[in-house]
Amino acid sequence: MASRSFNRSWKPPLVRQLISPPVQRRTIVGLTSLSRTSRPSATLYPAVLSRQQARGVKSIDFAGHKETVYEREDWPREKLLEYFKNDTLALIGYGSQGHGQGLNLRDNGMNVIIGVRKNGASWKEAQQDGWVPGTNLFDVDEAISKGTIVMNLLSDAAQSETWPAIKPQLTKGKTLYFSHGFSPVFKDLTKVDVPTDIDVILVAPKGSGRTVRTLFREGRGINSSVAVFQDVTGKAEEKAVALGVAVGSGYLYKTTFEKEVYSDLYGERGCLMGGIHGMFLAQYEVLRERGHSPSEAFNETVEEATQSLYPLIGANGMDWMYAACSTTARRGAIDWSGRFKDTLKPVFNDLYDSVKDGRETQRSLDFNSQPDYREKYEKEMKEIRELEIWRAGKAVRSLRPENQ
């Protein structure tokens, strides 16, 4: 039976992420000297130079490219019940996306259901957020089996592993829904060809599902990028617009499955995660190395930028934050970002090549698809957790007030 292939072929996901702690803004040297005619202000640098609203479409003026983005004014609740009043969204797997698109969309009264492996890991979380077995928490096959719209949120190795038992029963009528462009793009390296009878959409929160749940639980909404693998009936964008608002969007910006699974890639592996964490240790070890103390080279490689640089630049961008620093250094940073700059690039290209060109793909399920992917993932989280910079910065975060 399909469900027995489909539990043979499944393994849990890896452990969720785990909610950020809370940033902690503090003042720095320089901010708060700004005279208020020196304070640079949000408003004189606006991301949107021009808006145009037609059907609740906008066409924004992204630095002189126009790009069409929605917003979730666009989809009032009201409008999402009405639009989805005859569907049964199906959420298969309960990771860090399940889990946050899930809560969100029943918060928002949508007939969402959950499957996953039964009396599983996921299962058990499932129950501990409330979802009740039999009424919206089913066994894979019989979610989808219960689905219009199947939103397939196992993790990348585990779509293409229990892609042979999933597909068909994706028929003629349904919607198949992603959060990753990952598994049909590199169709070639995962085996997931869908039907060619059912709309293939896909929302991509930019962030993990634990932020996508917090944000949303604020009342502001993540931002999506939104896409159209395969249109049948002629209303899958509207569609994935609307699931997208649904499950915590805040704002959607239009892109292709390739184009979304490109940029996920290179990004998660460049300054995201992988560049950065590199720098810190490229800039932790030189400190130490030439005689700085471990809370020193912690305090000036993370501590003042997670904590004090990096929010500015978020609020307000690069010129703001170089604006409420020093002029030493003002001038430093922009002298040296251009070497910076030079000498990435390079990497940067050879990175985007990797992910173009499928080595990436191989390589993620390569290692995710082993039988002790586990075991090796905690090996290479506990060295991380063991490098002495992770370690100072414990005793840093410490001593923070709120820590206290």
Ligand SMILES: NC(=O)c1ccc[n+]([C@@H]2O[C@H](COP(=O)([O-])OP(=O)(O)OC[C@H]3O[C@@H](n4cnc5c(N)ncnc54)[C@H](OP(=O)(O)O)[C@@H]3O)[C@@H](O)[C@H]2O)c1
The other form holds:
Amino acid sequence: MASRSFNRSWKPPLVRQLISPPVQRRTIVGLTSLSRTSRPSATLYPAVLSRQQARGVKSIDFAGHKETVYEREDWPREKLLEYFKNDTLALIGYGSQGHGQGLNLRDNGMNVIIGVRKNGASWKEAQQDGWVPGTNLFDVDEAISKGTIVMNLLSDAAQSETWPAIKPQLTKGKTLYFSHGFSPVFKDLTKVDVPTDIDVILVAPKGSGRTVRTLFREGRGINSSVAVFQDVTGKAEEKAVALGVAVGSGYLYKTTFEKEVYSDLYGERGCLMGGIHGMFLAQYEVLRERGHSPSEAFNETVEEATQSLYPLIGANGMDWMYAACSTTARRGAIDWSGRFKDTLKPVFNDLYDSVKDGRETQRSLDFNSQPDYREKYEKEMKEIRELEIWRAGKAVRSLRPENQ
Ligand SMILES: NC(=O)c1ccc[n+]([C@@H]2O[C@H](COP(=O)([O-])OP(=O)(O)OC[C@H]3O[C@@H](n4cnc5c(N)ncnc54)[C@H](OP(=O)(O)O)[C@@H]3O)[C@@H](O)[C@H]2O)c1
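Would you mind giving the form predicted in complex with the named molecule, to go alongside the form predicted on its own above?
Every component of the complex follows; first up is the chain already shown.
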């Protein structure tokens, strides 16, 4: 789409207002009514503003469906400290989530310790982040033995591999925490059969652990899913929400372990990563085969999408993005969206089946349990990095003002 046509419909003051980075709102209320702005002005949206100031709303109407959402404002730091005053949070694994959640817990003043294997890369990374061996950094078994709440943030494949050693240490009174429903939901494949006498809960941040940390440091919070697999104490949900806030969530959307894992595996294979990469490649290849230059093909496929249009969808929704484009662009996009949907929907159904029946889980376990999985993964990344589209992208990005 020509940027000229895009610019023609551009409305600078409104656009600047509408695409400001979203701020963490104090309260979840009527999110559908807020969909057109992340910072409603009192002049433009008095009704919205007054509803925002109401507190404690838990049941939210999402497009006609009532859902439960928790907010961090109900769990100020003092309340968290009081709630977890007798707990030791043993966070096992220090990958992307371990790093983000662990540092946020520490900054929130929680009694958190890290458990990782001593010869692994994570041990060194944890030390670099200020975790001290023997004080708040231990090997996995020792951390679990000290913990009242065991936060299993090992890789999903490692959760399965280490389960025979971990399970006997999860004695009555402890709580088991996950950030993905993968291990318990697919227990026939993972063999993670949780003990029946402990609470089992989930907080799954909807983003990378790096974002969990960055948003926390900015004073904002990431959206997370929250769920209970097993409630022995009657306090499992409350504990999950409190932990979710303590690890840096802003809003916590109630779900189940099953729904979390199905939607997560499906989404990352679809629109979040796999599907979008496939679309990029298909569009780019056709442009190149039809005689367009690499820069033109890249700009029209990835650069304009990620730098201009997708942020607008993120800020204000699809209709707003359409409205900000030329009538020509809009007409064509509306016409073709139906054909793309009809063509892709069977693929998405295949994908959902493959998630639900465990094939995706099995593949992940098979691949990620191999001792040389990092080398194999790096080989695949090298192939992607060396595709023309991404080499062209590197050159295009180097021309961005901030990279000069
Ligand atoms: N990454 C995300 O964006 C994200 C988002 C939401 C939820 N989650 C979920 O959060 C959990 C953790 O994911 P992650 O991405 O943070 O971690 P990850 O990078 O997949 O896992 C890394 C951790 O697992 C450890 N590990 C791997 N194999 C091990 C083994 N055989 N024995 C002991 N430790 C082993 C690593 O230690 P070494 O350094 O010693 O190898 C490292 O500390 C998963 O359930 C994941 O699905 C992740």
